[in-house]
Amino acid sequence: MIPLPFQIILTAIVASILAGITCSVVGVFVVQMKLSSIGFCMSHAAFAGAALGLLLSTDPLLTALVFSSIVALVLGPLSERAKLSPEIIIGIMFSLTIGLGFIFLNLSPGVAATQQALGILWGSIFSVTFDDLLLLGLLTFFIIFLLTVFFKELQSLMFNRKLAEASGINTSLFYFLILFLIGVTVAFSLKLVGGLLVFALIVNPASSALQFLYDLRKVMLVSPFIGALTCLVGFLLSLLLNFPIGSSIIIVSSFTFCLSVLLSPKRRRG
């Protein structure tokens, strides 16, 4: 393991601690409401809004945010008005940006093969900033607030959404915002784990507290701390055996589910 300075891992540590949070907060929607296919989507589209920021010599952040939430606003109207079936727009949608993604790369001059286009693909951690860290706070306190302030909505809305609706809940914009929230929480969390993987850390956390918890209050709290730990743990799993930081959070949060499944009392009881 070669040494590195104190701030860097202080601010590698307190990013994989804010991404788990907020993307395990975010999980818990796409969870519940079967959400999975969509964000996946949303997740290559925004690998391919920080592929065409390289492409643009631009912030790959910025464009990573604007692709992904193009996406999310797209995916909201389409998969509620169009007369083809959801999963035919989103197959057709995630098929769009991972290609246009990887042509991105390709067109970058001298990128492809570099470090910065490698930590796309696979998360590159160390290369947060203070700013990025800001951001993702500001973003971690923002989803904290509007779950707080709106919970009853976004309960009913997870429950059941025509009962949510015929209370007086308008759905729709209810649903947008999640969508647009996931768009947001994946590309604010490219860094960490990458495009390719970030879907991962946003659904395991989620289906883990799932496992043993019914009350939604509940795995609201105990999702996020799931998250985190993973994060911590993949973290210094990477620097203690040189893996890649995402991969290593990843496999660690794969493992953290199979071992709710095996010990859920659910499963016991199906």
Second form
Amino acid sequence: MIPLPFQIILTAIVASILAGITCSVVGVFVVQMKLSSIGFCMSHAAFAGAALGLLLSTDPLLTALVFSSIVALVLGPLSERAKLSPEIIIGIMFSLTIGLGFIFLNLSPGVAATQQALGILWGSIFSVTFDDLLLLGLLTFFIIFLLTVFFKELQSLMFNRKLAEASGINTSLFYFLILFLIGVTVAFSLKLVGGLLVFALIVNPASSALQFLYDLRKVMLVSPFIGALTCLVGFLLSLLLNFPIGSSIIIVSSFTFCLSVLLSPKRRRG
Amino acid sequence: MVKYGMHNKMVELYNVDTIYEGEALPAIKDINLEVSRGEFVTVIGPNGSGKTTLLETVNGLQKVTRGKVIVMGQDMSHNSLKVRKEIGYVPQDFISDPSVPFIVRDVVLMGRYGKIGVMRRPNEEDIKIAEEAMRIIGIEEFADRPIGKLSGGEQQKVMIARAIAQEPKLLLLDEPFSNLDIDSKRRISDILCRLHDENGLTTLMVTHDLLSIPKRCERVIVMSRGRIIAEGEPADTIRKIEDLNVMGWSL
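Would you generate the structure of this protein in the form predicted together with its partner chain, following the form predicted on its own above?
Now the full complex is given, and it begins with the chain already shown.
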């Protein structure tokens, strides 16, 4: 185990917990509304955006945020209007954004194989600053606030979009709000687990909670708890075994999901 | 010609065509229809005759490619969101995935969400209305069960309770008896008749089964290949279509 200053460890722990909470709350929408393909594209768009940030010598978080927000605000309505299947979206956007990301990294002089470049690929939690932490905290608060205020509209949308629309809810508005939140969450979590793995952090905790629960309110409470815990355990595991942090978190959350499937009462007979 | 928005008309369709994306032919064509306040109208026709499209055109879920749809005096091309808060809708063959995290009580209450409005929570009155809707339909024993665990017929009852909980001014029912056993069919049919009698609820129901037409139905509309081919008082209209040999829906 590498000895690290207490302040850095504390910052990393708080960042893990906040990212775990935010990703897994947003993950409930992603899993329940089957938005995986669009969300997956967003995480890779954020990776391409961060790479562009390195190329332009600006804050990678800012460019990642712009890229994933563009995907959220353009790809969502576009795929809806053009009635594109998720397979087509994922096939085209995944390769396009990864391709762009690597081109940007390649064009950045002296950046391609540096810690910075690897950081946006695999995450680099120790580079999380106090400002990053503050932004992540604000995002967590913002998402929980929106969820509380618009819970009934979002709940209705998650149950069935057509029925929600039939009962007079402006479903397009809330659908695009969800896409935007996914984009922002992905961009903010990039530093923690990296562009290639962030989406697993979104999907795994929510999928684990859904193995046990039939009440959406309980899923909304349990999913962030699982998310925060897996991030924390993954972080500690990476310190103990000297593994990359993003990978450790994803291994722990994937293991949690497998365990949930095995223990799920929803899959039991009698 | 009836003027747009006359208050005694709940539904007015003028020369309406609806074409689905990627389709060349309209699902419904040249539809002219008026439903008066408090009327019970049943639309019958074989599969693919445009009945569901007609209902979804009325509540604005399908955009018209030609013509005008006026519901409760409001043009649905501009005000559909507002008007839909007053329209109860029971979709055809609704089945939830068995693992979905939604319990029956919440699904029924969701019927009121549009009416409650944004940034407001359901109050005790809303919860009471939803519970009463469950009691009327006879599903109160399922209130805390996950909807996906119910049978097709039970889920259909939940959808009807949800529509009733909305306290609509117009009720649109798409094959509401398709998954129900004979007893449930009779019970729900009686409930719909009672709602119509006691509250003057305007009801537009779609079915392919002539035996499902409730006794309170005042007018039957027959559709075939996207067009209205006959309409009138139920007994006469059914006799007419029997004479035309459409019982096998060969039109």
